[in-house]
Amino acid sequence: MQTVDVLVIGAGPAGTVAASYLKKQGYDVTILEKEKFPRFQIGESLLPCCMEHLTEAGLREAIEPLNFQKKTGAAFMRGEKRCEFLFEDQFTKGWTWTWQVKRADFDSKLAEATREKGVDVHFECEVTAVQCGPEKQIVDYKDAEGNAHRIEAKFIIDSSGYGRVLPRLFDLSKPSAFTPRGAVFSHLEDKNRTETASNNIFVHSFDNNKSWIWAIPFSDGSTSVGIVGDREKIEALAENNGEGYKAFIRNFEDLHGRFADSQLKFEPRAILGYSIGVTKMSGEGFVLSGNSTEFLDPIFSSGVTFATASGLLSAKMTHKHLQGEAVDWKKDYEEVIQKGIDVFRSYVSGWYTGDFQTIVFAKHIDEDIKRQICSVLAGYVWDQTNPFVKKHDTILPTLAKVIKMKEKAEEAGQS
C-alpha cells in the first residue's frame, strides 16, 4: 500500500495550489483526479486576488507563457446603461489585472507545473471510499482500467470541486438558500469584437435582474458566452441542442448583433442547480477546499479565487498540523474562508434583488464608493478596512435605498 504525507483529491486550481505549496515545504504529496485532462470547465474569468495565491504557490510563472487574455476590469450593462470597473482604480492595494482563461488549458498547465515540482498526479482515478482517523487516513480508489488501489495518508485535502467527494461520502452537503438557477453556455467566434471589449468580461443584466449574460473574451479571438437564469428558463434554452440559446444570443438587443453570425465552437452545454454548501469544512484527518466547500453563483467570477484562496490556506494549516502545532480549524480556516464567502453572498443577493444595479447604474456614483466596490470585484473580500467588505450585509441595500429616494426626489423636483 502506498503511503504519503498528504493526499489531495482533485487537480483543479484548489488542489494544485495546495499540493504545490506543501511540496515546497518538503512533504510527499499525491493528487488523485477523477477526470482526464485537458477537460472543459467553466469559471473562465479570474479575479486579481488569485494572482497572489498562484504566485505564493509558485505556479503563476508557469501560466504566463500561455498568453491568456489579460483582464483589467469588468463591465456591467443593462439596456443603454453601462458601468465599467478598472482594477487599477480600486481601494485595496493589490493586483490590478488577471487573466481570462480557457480552463482546459489553464488547469492542465497548473497540473503539469505541479507534477514538475515533484507531486505525483494521477488522472482518471476515482475515490470510492475514505476512512479517517487521528493519525492516518485510508483512501480506496479505482484507476482508468477499473483496478482497485489503496493509499494511506497522514492528511487529506479534498479539492474535488463539483465532484464533492468527501461531502458526498460523509454526508456533509447542505442546500443553498439561493433560488435554484442554471447556466447554458458555449464558445463562439467573435469577429465583431471591439478593442474595448477585448479586455474585460461583459455582464448584461435583463429580465428584471433575474437573468444575465456573460461574455468572456479569449486571446484566440473566441469568446465564452453564457446565459444564467432560473432553472426552468435555462432548461428551455438548452433544449434541442441549445436552439433557444443560439437564437437568444444572436438576437439579444443589448449585444447589438455582436454574435449574430458567429459560429459555435461546440454545442451549448448546461449546468443546473450549482449552488450548494456544507455543514462543516474540516474534520478528523481532512479539510475541504474550493467548490468542495461552497459554491454561490457565477455572477462575480469568485469561484477560482475561492479555490486558490482556500487551497493555499488549507495547505498552510495542514503544514502546521503535520508539524505538531495546534490548529484551530474552525477559527483559523473555516471562519476565515466563510467570511469571504459571506461577503460575496451579500453581493450575489444584491445582484438578484437589484440593489447592486441601483448603485452602479445610478446617475451619479461616488468615486470612493466605486473604488471600494471595485476591490470586492477584484476578490479582496478579506480586507476589513474596506467599508464595502466590513459592512457587506447591510451596505448595499442601505445605499440602494438612499439612491432611490434621492433620484425620486430629483424627479419630483423636475416635474
Contents of the next structure:
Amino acid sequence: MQTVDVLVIGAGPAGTVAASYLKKQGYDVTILEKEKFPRFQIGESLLPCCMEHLTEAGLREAIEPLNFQKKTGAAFMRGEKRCEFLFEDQFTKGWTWTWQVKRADFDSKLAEATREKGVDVHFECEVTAVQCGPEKQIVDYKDAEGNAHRIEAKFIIDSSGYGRVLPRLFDLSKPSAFTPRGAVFSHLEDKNRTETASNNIFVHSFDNNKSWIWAIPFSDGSTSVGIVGDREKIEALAENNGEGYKAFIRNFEDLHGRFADSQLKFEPRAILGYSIGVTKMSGEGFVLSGNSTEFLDPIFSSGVTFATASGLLSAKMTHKHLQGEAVDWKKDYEEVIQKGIDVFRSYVSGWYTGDFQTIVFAKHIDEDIKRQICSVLAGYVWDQTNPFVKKHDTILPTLAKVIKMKEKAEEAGQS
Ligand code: FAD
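Starting from the form predicted on its own, produce the coordinates for the form predicted together with ligand FAD.
Complete assembly follows, chain above in first position.
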C-alpha cells in the first residue's frame, strides 16, 4: 500500500495552497482530485487578501503570466444609486488588487504549479471512504476506470469543497441559519462594456435587497453574470434551459442594456442551497479547509479567500503536528478561521437586511468609514484594529439606524 505523510482531498485553491506549503517544508504530499482538470467551478472574483496566501504557498508567480483581469475594487448599485470601493483606499495595509479568473484556468494552473513543486496530483480519483486513527489514516479511492485503491497517510487535509468528503463521511455538517438561496449564472459576451462599467465586479441589489446580480468581467472580453435570490426565484429563472435568466439579464434596467444582445458562452447553470456549516473543523488525524468547513453566501466574494486562508493555516498546523509539537486545533485553527467567517456572517446578514446598502448608498458616507469597510471587502477580516472588523456584529445595524434617522430628519427639515 502507498504511504504518504499528508493526503489532501481536492485540488481547488484550498488543497493546492495546503499541499504546496507542506511540500516546501519537505513532506511527501499527495492530492486526490475527483475531476479531470480543467473543470468549471464557480467563484471567479477573488479578494486582495488571498494574494498573501498564494504568495506564501509559492503559487502567485505561476498565476501571473495568465494575464487574468486585474481587480482593483468593487462597485455596488441599486437603481440609480452607486458606491464604488477601491482597494487602494483601504484602512488595513495590504494588497490593493487581485484577479477575476475563470476558475477552470486558474485551478488548473494552481494544480500544475503544485505538481511542479513535487506534489503527486492524481486526477479522476474520487475518495470514497476514510478511516482515521491516532497514528495512521486509511483512504480508499477509485480511479477513472473504477478500480479501487487504498493509500495510507499520517494526516489528511480535506479540501474537497462542495464535495464535503469528511463532513459527509463523519456526519459533521450542520445547517446554515441563512434563508436557502441559489444562483443562476453564465458567461456572456460583453461588447457593450463601457468606461463607466469598468473592469471590476459590479453588484446590483434589487427586489428590496433580497436578490442581486453580479457582473464579473474577464480579460478576454466576456463577463460572468449571475442572479442570486431565494431558492424558488432561482429555480423559476433556471427552468427551460434558463429562459427566465436570459430574459432577465437582457432586460434588467440597471444594467442599461449592457447584455441586451449578448450571446451566452454556455447554457445557464444553477446552484442551490449552498450555505452550510460544520460541527467541528478537525478531529483525530484530519483537518477540514475551504468549502469543506462553512460556506455562507457569495455576496462578498469571500469563498476563495477563505479557501486559501484555511488551506494555508491548516497546512501550518499540520506541519507543527507532524513535527511532534502539541497543536490546539480548536484554538489555533478553528477559532481563527471562525473569527473571519463570523465577520463576513455579519456583513452577509447586513446585506440581506439592507443595513449594508443603507450605509454605502447614504447621501454622505464618511471617508474613514468607507476605508474601514473597504478592508473588509478586500478580505482583511482578521485585522482587529479595524472597528468594522472588531465590532462587526453591532456596527452595521447601529450605523444604518443612525443614517436612517439623520436622513429622515433632513427630509423633514427640507419639507
Ligand atoms: P473547490 O474549489 O470546490 O475544490 C474542491 C475540489 O475537491 C474540487 O475540484 C472537487 O472536484 C474535489 N472533490 C470533491 N469531492 C471529492 C472526492 N470525493 N474525492 C476527491 N476530490 C474531490 N468565491 C469567491 O471567492 N469569489 C466569488 O466570486 C464567488 N462566487 C460564488 C458564487 C456562487 C453562486 C457560489 C455558490 C459560490 C461562490 N464562491 C465565490 C465560493 C467558491 O465557489 C468556493 O468558496 C471555492 O471554490 C472554495 O474552494 P475550495 O478549494 O474549498 O473548493
